[in-house]
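Shown next as structure tokens: one chain only, the form predicted in complex with its partner chain.
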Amino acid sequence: MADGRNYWQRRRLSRRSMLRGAAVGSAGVAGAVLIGCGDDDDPTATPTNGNGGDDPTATATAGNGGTDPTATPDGGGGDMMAVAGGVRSAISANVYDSVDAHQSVASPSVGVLSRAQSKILRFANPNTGELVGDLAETWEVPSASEVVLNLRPGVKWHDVGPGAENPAASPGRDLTVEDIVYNIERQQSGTYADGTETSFGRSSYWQKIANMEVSDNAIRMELTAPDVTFVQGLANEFNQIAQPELLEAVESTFSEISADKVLGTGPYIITEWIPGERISGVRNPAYYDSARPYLDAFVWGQAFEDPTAYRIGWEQKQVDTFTDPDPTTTQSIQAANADESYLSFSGVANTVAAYTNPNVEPWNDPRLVKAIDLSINRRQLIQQLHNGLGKVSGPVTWLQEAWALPEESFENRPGYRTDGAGREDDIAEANKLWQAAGGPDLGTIDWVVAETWASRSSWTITPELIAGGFNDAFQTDQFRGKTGPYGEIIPSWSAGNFEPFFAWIPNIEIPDARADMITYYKSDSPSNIWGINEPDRIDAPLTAALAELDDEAAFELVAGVQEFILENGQFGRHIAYNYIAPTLAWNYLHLTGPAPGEGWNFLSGSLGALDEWIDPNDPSFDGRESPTPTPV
């Protein structure tokens, strides 16, 4: 079993080893565009979970991109041959918004759909961004504004199951390049087939394509501007490929969830999808990778509202994994079953941050912004709220490990320091700025903590911790913590009139951090709600980085921007940390990850679907009752 205690202290994957892969890909070698190539001799890659629970199987697997059935890193420890068969029992999140991944705004739906639908590419290692082919067997990046996709031959749409039985579907036919082009053009247009306008979440991503040329089984994409991150977007979980005929038939009723509206080319056929009750799928015997998936089927039951039910379910082997927002609960249950279970540690892609609004007074005063940034005691929050399971993050979170500033550099960075004297210096500096900005005259300052965060038992104290931290730092009692629903925070966020708040926000789109940096910090980005306008120090280097084929050079540009952002108190976007969630599994279940006991950070739904396996010969398997999947 992995020693989880030291998990977050391990050495990270060296940038050199990751960038080496990217350089090869950038040179245009088909099938080798590896932005973050996992190095065999460096098993230290950092991990994490899905986007706050998009995939009930949580932690996922490495494997060699799903092509070599004999190489299966397993969470249970040791190199073992994967055993085919078995039914995975998990729980599912309750809220599903769409059967159409393109129209979905919530990751749980996409987590289900990714079992049935493939993407153009997928991540072999989401932590680093290493890609492998999915529907495109190979791809080339001849320049920063060109991508060529070569379709995998012999891929067929599901020919059985509820989706195949839908009269609108064409089951069992071959996938064509036209299918892929249809999926892309549909999202570019922002309309249904009948011309009705709608909203596709990744429309702006696909609009980066200026022109597409189709020949035989290849697609050549020309981008509107150089963007070397574009290729990673092809592996984004939302960018799934669905059958056009069925899409047209169900697109206007996308929010009415039903298994007969899903038809893909992926590893599983969805046989039942009843929100709030049950989701079931069986192995697709015609999947293009005949060795995958290992499991015969999966059954996701109703999510447990209460940890007690979840614990009963896990201890009696009705479900295979357990995780609780309070890591101490998970760890204590593991300790009680130490011989038969293990913990898999995954970083969580929900970035925890405090936000101030520079569009309104008094937060438009840079001194105040800097004072707040310096006074947040990030490391203490990790200790208090997560039992020490977490790592501080800067503008690029540590989850995007190829692009984040080195962890060691945070040890002596203002606002992040680890030593007591340094922390005292930060507080003294914060106080000076607070006084100079007229902080004492600001009256009561309410700091909102998202209620979905604060309602969790171990985090109920968060409003007091946040407000208390500021009060202590500024030697005042002006700060007052209160809770507020995301339902209120999000509209005010998008409208740009939000109150200061503390929350987790899944702000990572792909492992290549350049795309997210552009989204949040470039002056003309619609998501730059802080109104950051630094043409020379941010816009220019980020634009250059986006076109830079040399990843070492690109990293230096991005690192420079990060340093500048940190110097300026993060412009009100006070990124604090990303925490680590332990998942508890019986030894018979082999989760996947970059190393034993480690899970992926995000975008791992495809990997879990392919590479998890169950060992019926493991002693812990005794007493497990296999759930019954819904047959085709």
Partner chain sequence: MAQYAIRRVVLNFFVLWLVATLVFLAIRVLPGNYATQQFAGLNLGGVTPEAIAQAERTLGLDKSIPEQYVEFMTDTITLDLGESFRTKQSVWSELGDALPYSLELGMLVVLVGFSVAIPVGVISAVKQDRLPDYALRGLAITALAAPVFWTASIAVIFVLKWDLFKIDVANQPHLWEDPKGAIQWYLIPMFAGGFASTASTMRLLRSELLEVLRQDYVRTARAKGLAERTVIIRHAMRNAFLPVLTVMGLTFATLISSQIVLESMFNIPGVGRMLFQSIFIRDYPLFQGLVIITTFVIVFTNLAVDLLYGFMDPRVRLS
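Right, the form predicted in complex with its partner chain is done, so what does the form predicted alone look like?
Coming up is the bare chain, nothing alongside it.
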């Protein structure tokens, strides 16, 4: 039985080898999405193994990743061979925000769309950033400000299914260079085809392109400034390519979910999409990789709002996987089915943090900000809310390992120390700052916890935990916990007038942290809502890191900025931790990951779609009735 210990005990790569193995990349999301979904109900996002170029200045050549399904090692680190066929069963989310990945702000929608639509590049290993070609068969990065894409020949849009039957669609036609350019320029413009202004979540990423030149089947992108991280952003799960004709036809009704609004070039054809009830997709016979996907179809059925019903559904093999916000629930079910099931542990890329607001009184006093940062008992929260499954994070999360400060350095770092003398010193220093800044005279301090977080049965105590932790640290009763909807938190957060709150913060989308750091801490970034203005200590080194082709030199620059941020109480952006979520699966279902018992830490539905497979010969398959997909 696998357990969470492998996250601490597995053999670690050296920093040099980690850096060499991480292809450069960028999230580049200004105004990033605040909503966190935590451990998604759909745990099917597991990618393939593959190869990626190490040298960002060299030509990165990648094939289609196709392999013979009768002779393909299990991507989870085992030595089994994948079997073609079968129908994957999971649950549907209750809410999907968009049929348009460009306008989506949440992972559930992207989880569906990533099975039907392709990206320019995709991750072979999302945890390290290794890339392979998707719609671009090969690519080159001649310099830090230039990317050349060579499109894969013979790729076609789906020619059957509800999307193909939409009168606005052009089913079965060849993918063209112009299709790629349209998808990019649409997001750059921030407008619909009729000129209506709108919001595309990754528009700032695409704004980095100053010019595109098209020649035959190639696109040369010239960037506005050196950015060696840009190429990794092409594999971001949100950066999917949709057919322009259909995009234009449905862009004003993107939130009205139905399968006839989705057309792609990807491994599956979406045949039904009814949120909370049923989603169905069948294998695309014209997919460019003839050996994959391994599955014939997938069916995501009724969402189980009752955890007990969900558990029964898994036990009766109506669904192949199970997960719960309380890891002890998932672990206990696995223990009762130890011979026929296994756990896979994944880091959750929705970082958990507390926010104070330096734009308004009293939090514009840096002493109060630092006092709060020192007083947060991060390790205790991991224990209380996640049964110990998690690791503390700094300005760069432990998930972005190649760019994070070493985990062991946090053991003796102020604000992160464990119980004992170190923790006592932190509390003593926090109280000095609190008293000096007049903290006791501030009166009642409301601390908001997102309703979406507190509504989970195992986390309902969070408002009391947060307020109680501060009251204990400062020996007061000033702090009061309450809940608030994201519908109020997000607008006030964007406007810079929010109350202190605790919840998930923007989802980490790729493993290279450099662009994230610029997004949130550089003085002229639209997402620097804290008003941080440190040209010498933050802006200059981060700008240099973004242009640095030597990863080790870039890391030293980023590490220095992290140290400075931590010394200043994280300027009100109090990163706390990233937790670890176990997913329970029957032995017959093979989920890929970096090693047995480990899942991927970043959104990776497009790769899970390719690599998941079912072994009908496994003893645990006995009694499973395959769901029937909706036909094309």
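Rigid core (definition): largest C-alpha set, two forms, superposition within 1.5 Å. Positions refer to the first chain, counted from 1. Please read these numbers as outputs of a predicted model, since none were measured by experiment.
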Practice problem: For Ile529, state whether the C-alpha moves by 2 Å or more between these two forms after rigid core superposition. | Solution: no
Quiz item: Any CA movement of 2 Å or more for Val148 between these two forms, core superposed?
Solution: no
Practice problem: Could you check whether the CA atom of Ser170 moves 2 Å or more between these two forms, using the rigid core for the fit? | Solution: yes
Quiz item: Where the core is superposed, what shift in Å does the CA of Ser199 undergo between these two forms?
Solution: 2.4
